[in-house]
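First, one chain by itself: the form predicted on its own, in structure tokens.
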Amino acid sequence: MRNVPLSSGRRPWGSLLLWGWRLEIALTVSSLIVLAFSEEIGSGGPAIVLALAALVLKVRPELRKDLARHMLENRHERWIHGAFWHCAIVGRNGDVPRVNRSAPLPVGRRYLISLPPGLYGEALANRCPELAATLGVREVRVKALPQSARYVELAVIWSNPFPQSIASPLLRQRHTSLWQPLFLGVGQDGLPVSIGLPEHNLLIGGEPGSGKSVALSTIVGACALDPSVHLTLLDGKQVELAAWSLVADEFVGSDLDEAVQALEGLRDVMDERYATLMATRRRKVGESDPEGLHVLVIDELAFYLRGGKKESRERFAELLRDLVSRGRAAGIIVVAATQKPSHDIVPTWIRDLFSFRLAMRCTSSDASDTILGQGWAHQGYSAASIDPTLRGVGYLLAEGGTPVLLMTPYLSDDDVDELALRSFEQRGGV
């Protein structure tokens, strides 16, 4: 829904309740026109206009469905005004907010909100169960619109945005490309929610059976669909990522030295890939050049910041900082999970080099902040909160935004071993 000018002039309620009705009544004073000069037109006049108009909306389907959507638009806006009135939200000059336009969701429908003086997107939004309440639905959500503080978002959700599961559409794909954006899952909107993964890093955290796992398979079945795309993985626990390994280019299981030596062996190549650019005057690796994106995976990071010799899990360490920091213009992406989310598994200076941060459900909510990020639990945003029996549902922050509630596509053993398999022959596999 795009933001357009609205007038600023004061409209009293009975003004405002028949702009509500326009339509409607727009129609019932031509009506009565009409038959006001049944006279001058004969006895059968008003009858055959009414007629007439009755064969235009018939043979004419487009006009018949805009006549159906301006009265399907009017009757949402008096609901809305009305429930405004009924919570008394109402701005400094007693005018309530207004809306401008609407538009259908998969799960209710949206409302663009023009505030009047005095009224400002977040204590609209701290009404929200207020109005959900007096709307008789199930939740409303207010969003503020950054090209102006005037307007807000607002969400009426009808139904269940979450259902049992969502079927992954990499199913249905023969290939994919990671240069366009990532289908990740379905928000509380039950509107699309969509990742660009180059030049970005993504961190996913959760406890055992919260779905993370389900996620990691999304990514990792894009990039093994993506012929162009390099695969090292990196499984601490040897079973998640193993359906891949034969589209990888390098899987190391629970040996941490040999996982050292992975990541010393994808450093070099984020060397040499920096030296080419250097070479030929180019900033960084784009969708044309031969290098290609190259994906590191890795499951159960606590399995290699924690096991091992000390000196082994600091080299790890220091590698993947490196990694994480230097690796976005050379094409190189990380995709880190682990199922025990605490600081002392995962670092803050390790955490905040990772532009998305996907938290599925938590045991707390210092669990969910480590994370997304030091307080967004105090603001409502924390996966400990989520249904233990939704799984594969958790809190998606991309940089510099606010956490989004999605659910993530379920992919079963066998739709990964199928994914795999043509990766592995879209690869030139035999």
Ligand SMILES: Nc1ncnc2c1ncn2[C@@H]1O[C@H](COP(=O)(O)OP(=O)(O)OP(=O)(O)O)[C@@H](O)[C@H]1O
The other form holds:
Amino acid sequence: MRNVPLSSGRRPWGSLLLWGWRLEIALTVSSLIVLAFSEEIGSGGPAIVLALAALVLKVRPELRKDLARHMLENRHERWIHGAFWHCAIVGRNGDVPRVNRSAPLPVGRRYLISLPPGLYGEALANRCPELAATLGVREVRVKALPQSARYVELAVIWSNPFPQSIASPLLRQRHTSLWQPLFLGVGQDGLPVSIGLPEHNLLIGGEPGSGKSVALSTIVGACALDPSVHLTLLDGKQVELAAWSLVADEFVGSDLDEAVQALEGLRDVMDERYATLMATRRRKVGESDPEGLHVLVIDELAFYLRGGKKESRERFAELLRDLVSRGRAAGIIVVAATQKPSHDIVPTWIRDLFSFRLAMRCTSSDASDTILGQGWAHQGYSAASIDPTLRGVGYLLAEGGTPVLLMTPYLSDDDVDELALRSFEQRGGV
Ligand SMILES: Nc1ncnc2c1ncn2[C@@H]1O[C@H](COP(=O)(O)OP(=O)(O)OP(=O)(O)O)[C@@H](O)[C@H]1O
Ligand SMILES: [Mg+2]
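Compare with the form predicted on its own: the form predicted in complex with the ligand:
Zooming out: every chain and molecule, the one shown earlier first.
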């Protein structure tokens, strides 16, 4: 890494102190001007001016809010600037990074920072633990901004983003649309993390008890509450997805031959859809098309790929590969969960076709890499580093970005039963 002068430099008193207190100084100077001219405008003048100012603030709540927001932002700005000084985080000219804007986060606050010459994002990121200790907060993170290397986003986190459990928003919803972003969980900054499932497939992996089936419930719930979505459910354990069988076109338990038949049926649906798309001169199934999305959900994928007769499991693997690779434009989505998707369990040629990956806690960085892809653990994104007491936390890798740590919402058995019944009613069931 490049050597950057982070620990020495002079303090530009003017820019730090005066700029940081600009609003307060402006208000004080205005009051002094009023006082200075009090003789000209009479002894009651200042009182009248102040009363008028108070009246304006009273009748214009938006001005009041603006003033309060400015004062809050100034206070935060001074707080962050102070920490930069205490940690001697300065550029080549001795200037500290400047806070341009800030905005609240559910568990802290984020700041748009412009870096002085000689300082760059990675160097600032390396000082995050020191900044967090100086500020007395849980964590400080730096995110590079694609627009310009001169700016970074600094997230200061002071509350726990991952509580014991997160309530599922599905419980408040009467119906959903799978064409809209699907809420998958809450990220490290407390903000919601969503994915767009159409035209994607999702693979979930992780050690036993890490929260794969609960994550699947969230996805199946969002699918079930959209009456236009068809569901095919395969569950090697039977009990995890059984509650949703009420709303599924097909539910298969621990029977490999039945699972092969279900995939054959789905492959026929896919071929029919492509024939219809050809006939109607369309390239893919869209939101307003009558076909609707068809979601294949598989829990305990390894059961179907490793169990039963060799001939059946090879047939299963081939059908799955076909659905994952050709299903996109036909509106067929595959979501699968497995404990360890290593090549001896899930063939690499199937695993690599899943564009979205969710790695719940794993026992080793190698296991994490088998889910997210080679090299992520080395870059600091390893699901083995997740606290084992935190269930439902995992790294989501979506569409070529960097993995994002999130916690999925929790659905109890009663919640699942309630949602399944609600979905059944939405679909016209009696
Ligand atoms: N998002 C979550 N929030 C809170 N608790 C969770 C969450 N996800 C899972 N848990 C807890 O962890 C337990 C195990 O979760 P789950 O059954 O989903 O694990 P799994 O990864 O599917 O395990 P297995 O591989 O054995 O099937 C749940 O019963 C629940 O107590
Ligand atoms: Mg499970």
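Numbering follows the first chain given and starts at 1. Superpose the two forms; the largest set of C-alphas matching within 1.5 Å is the rigid core. Not measured: the values here are computed from a predicted model.
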query	finding
Tyr120: Cα shift of 2 Å or greater between these two forms (core-aligned)	yes
Rigid core superposed: Ser288 CA moves 2 Å or more between these two forms	no
Did Val96 shift 2 Å or more between these two forms, C-alpha, core superposed	yes
